[in-house]
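Below sits a lone chain in structure tokens, taken as the form predicted on its own.
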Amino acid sequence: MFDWVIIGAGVSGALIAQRLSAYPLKLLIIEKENDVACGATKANSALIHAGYDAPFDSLRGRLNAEGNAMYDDLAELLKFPFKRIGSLVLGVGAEDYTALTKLYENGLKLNIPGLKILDQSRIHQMEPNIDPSFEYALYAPTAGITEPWEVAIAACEYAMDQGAKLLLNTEVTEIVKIGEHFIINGAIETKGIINAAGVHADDIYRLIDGEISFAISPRRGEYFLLDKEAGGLVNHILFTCPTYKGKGTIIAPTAHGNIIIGPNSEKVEKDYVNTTFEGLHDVKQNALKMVPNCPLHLNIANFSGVRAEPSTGDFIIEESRIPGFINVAGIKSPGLSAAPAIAKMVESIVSDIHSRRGTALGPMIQTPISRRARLHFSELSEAEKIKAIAQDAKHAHIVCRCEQVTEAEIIDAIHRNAGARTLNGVKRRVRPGAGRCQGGFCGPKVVAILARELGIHRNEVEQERKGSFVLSGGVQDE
């Protein structure tokens, strides 16, 4: 029997698992996809918001402010990329100035450090490529960029290193409570459940409570990703003024030197992540209003993600009326920014439940030990590269020329806990296929490495979700 089952291996579920793995608990993470971070966590703006936007008296506001401040230590512990580059919300005219002032005042109530409203000359010094009509901006120096999928992957890996279990390709279709315990899918017994199922959190809760008090209405956001040649276009995260639909279009550097542009915001069905001409056109027009010379011809990928819009208007993080069942639902933006604080809050709820049961959560198992960092061959000096090749000759085999990824890096990504099992899973972890050619040259090589390391035929290697086979028919092993 497990002490806790966490449903959903997105960034919230993963960080909850990582935090609880510090205690002597039997933990299981259940994920319906064939990898972690396959939902909203893999397809969003990848921003750590400073925290001035969500209302100061909301859970979203409080946890955004708290979560942002936790990222430096968390990045050091889990070894994922994180850079504080600051953000600018751009405005023109009296209406925008009023909106920026409200954001500024809200941020002060949340104790967001360093907020300033800058004048026209200052913002154009900071961002020479923005449209000259912008008159002012709200500057937030603590905003940052990261790789959200790597945060989740690192957290799951860390939790598994501490003894947690991960069960992939498992959709939760039945939850029954018998006495003080839960039975999931007729086979998995646990003392408690943490529901972190993203856009399906209401569906999961409905399995145990027919009188559910909230609903999730997904909203899709579509994006452009520009080649690294566009690097330097902007120095900070640029926002337009927010509207009722969200924070508006952003233009921002990514953690690896690309430029990301988006999103829009449209109501869709759950898991509907198609991109559309109309949606991308809107994103494009909004981007050109901010940066008229935005080089959209350097686009190398378009994608979309679906975020969980709760009927309550705020995060839902609480023990439900079913004792031992915790909902972590409606985690829309700034969910990534708030995720470390969400995990801390859930830890407190779990502790309270254990105290009520008379089974204290107990002391932490050990002083936290940092996750083993990935070796990024492309970032090494020549001397370091020679040393790495001497230690593992497979570093001499460059698989992805665009991103300078070696065979040794790919093998390591496959064999870690929570390791890659798909072509996109390898891409998310160590970036083959993330460059200009988008896997056109390295893709077949990665497929061959996956097949060899997993002991499967190349026809069985999947692109992403279950059944998305890269190859079909007539393929022979070398």
The other form holds:
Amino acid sequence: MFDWVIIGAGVSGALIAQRLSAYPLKLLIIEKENDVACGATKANSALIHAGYDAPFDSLRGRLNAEGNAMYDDLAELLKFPFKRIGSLVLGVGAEDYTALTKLYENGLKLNIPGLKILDQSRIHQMEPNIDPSFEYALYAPTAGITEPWEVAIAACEYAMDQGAKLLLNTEVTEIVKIGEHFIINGAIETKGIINAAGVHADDIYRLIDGEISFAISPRRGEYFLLDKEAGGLVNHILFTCPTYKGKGTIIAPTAHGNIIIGPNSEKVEKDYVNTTFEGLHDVKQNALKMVPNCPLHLNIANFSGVRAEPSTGDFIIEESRIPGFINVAGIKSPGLSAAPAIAKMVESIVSDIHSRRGTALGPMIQTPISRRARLHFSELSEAEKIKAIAQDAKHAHIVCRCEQVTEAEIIDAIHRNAGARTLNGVKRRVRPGAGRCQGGFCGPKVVAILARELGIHRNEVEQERKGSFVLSGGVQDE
Amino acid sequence: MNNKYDVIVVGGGPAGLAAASEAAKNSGVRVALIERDAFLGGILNQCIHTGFGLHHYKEELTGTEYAHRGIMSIEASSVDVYLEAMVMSIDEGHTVTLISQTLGYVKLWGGAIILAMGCRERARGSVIIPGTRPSGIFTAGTAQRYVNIEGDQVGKRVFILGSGDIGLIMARRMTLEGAQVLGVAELMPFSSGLTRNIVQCLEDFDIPLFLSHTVVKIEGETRLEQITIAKVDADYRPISGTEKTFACDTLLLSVGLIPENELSRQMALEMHALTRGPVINNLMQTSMPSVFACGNVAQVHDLVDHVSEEAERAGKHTAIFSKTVVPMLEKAITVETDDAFGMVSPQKLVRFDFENQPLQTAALRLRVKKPYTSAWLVIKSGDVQLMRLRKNHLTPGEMVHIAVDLNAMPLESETIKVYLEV
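Okay, that's the form predicted on its own, but what's the structure of the form predicted in complex with its partner chain?
The next block holds the full complex; its first chain is the one shown before.
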């Protein structure tokens, strides 16, 4: 019998698990995909918004502001990359100025630190490559960049290090309530459920409540990712005014020095993560309006992600009508930015439920001061590299030339809790194949390492989702 | 271990093999050859087809046989070979830091360095194909490695985008492996591959070539299930209504090669916009005097034979450079081209070698952007015509080679320009 089952190992579910893992609770995370962080968490703008955008009186607004402020400590605890590089919302003309002022005032009500409207000379000094026509910008120094999947992977790993369990490749298809307990898929018993199932949160809740009052309608965003050669193109996260269609296209550096451009916003069916000719064309045109010399020929990958757009317009974070069943649904943008605050809010809901049951949550158990940081060989000094090789000779095998990733890093990424199981799982964790050759050189080597370390046949190695075999030989041929 | 060398060659493919063995022919020249893989030969090891060596060895060899000859001459030489060793940086044009699986973190010093890192393939991102991101999409060279070296099967129903040579070779290879190759789509109205490969790899196997077509959609949630191609207009935009779909589990991309120049950029060598490799002179010397470059790192070649010839030249001059107390460094003539050309190499010409011996001719290689049945190549210095020669059958898939008479060239520091007149 688990105390809590968390459905969905995206950034919300993972950070909830990480927070709850500090208590003596039996926790289980159920994920339908073959890795954590496989939904909206792996494909988004990778930004921690400052928090001036969502309305001050909404849950989104409050949790964005609160979540952003939590990121420094969280990055230290979970050892994921996070840099506060600041953002600029660019504007031109009177209409934009009014819109920027509204954002500024909304931000003030949420106590977003350091907001300023900057003049033309200042913004062009800060961003020499933007279109000369931009006249002013809303500057938010607390906006940051991170690796969203690494936040979720790190949080899962941390929770599992404290004893939480992770069940991959398991789609929740049935939830039955018997007395005070739930039985999931006829086999998993738990006292409580936290539904963090992303675009499927409504489907999950419908399993237990036929009169569900919300719906999730996904919106797709398409992106370009430019080679590190384009690094330095922009220094801040650049937005255009909300008077443009939607929030407009973003151009921003990534945590690893690439440039990310996107998204557009199209209503789609669930899990419809393709890119389209028209969508990419729109993103490209918008990017060129912002940065006319944007080197789109340095593109190394296109991708798209879906955001869980709730029918209510705001995050749904509450104990549902079914006691012991908490919904964490409709976590659209700024979900990643708000995620630490969402987890904190869920912790308090859980605490209330425990109090109600007379089984107080806590006291907290002794937890490590931080997750064991990954050793990124490429970031080491010469002396540290020599030391790393002396400690593990597999650091002397550079598997990926573009990103300088060693075999030892890959092996570690596989054998940690919430470890990599697929080619892209390895890529997300330690970056072989994330560089300019996109795995052309290292792909066969990573396939061999995965097969060896997981004790499976090369032909069983998957690229991404379950069944996405890299090779076509089949195992029966041997 | 003596870490001091006269010449250090980075990369043990055909360019590195030829450069290292040629440099080592000079007595007293100590040469190191560094290769990241477990064996020498580079990409030739996965080229089990024939068509190599007709120029260089005057006989037809497979890629592996061609590599073997180079490896044999290295083994017979005094060259020190570092295998499974990745060069991490080159500092001041002399200090090479490498990480070797057997030796660990090593620093070597070289009087001169030869860059011979070869090239890499352009991936899906560089051609922007909309759709999902399933498995089953490979660059043609990566698929070739899986099939020919690792002994894997990559797919059963295959479509190929791009009619570069590797794509064409893989069309035949996959067919021989028992896969069904459904077609090859080429964005341009002509193939960039060698004519003999079009005939021997596509026509002989009845594999259709769709010119002026590109892949416009990729479908499949896990493994690739279907692709859609469409005809493109003169601006390479897909024409609505011309779509054709193919159910397939594999898409191979043969959409171009790019010189592998991480180290060149790190050293801040002057780079050339057309070749995307370092700017070099006819002695294969880059903008940093002690650093030389040859083979596909300098510009993408269509025949390995030319790589070997060029690399031998690099090896010879580098060895002389490393042993000359005050090497001759003259101000070079700059070579430019008009818009008809997509590539020119070398981009600088000098008239004396490092021992101040006069050179008579220099080999100039050019690549046209589109085919011409017949045209004049004209070299001018300002308005003065220096050379004029007629060339028949010019095609982007085959480099044009011309021997430039250095005695007819203008003085140092000037610019000459190559024009194409139809």
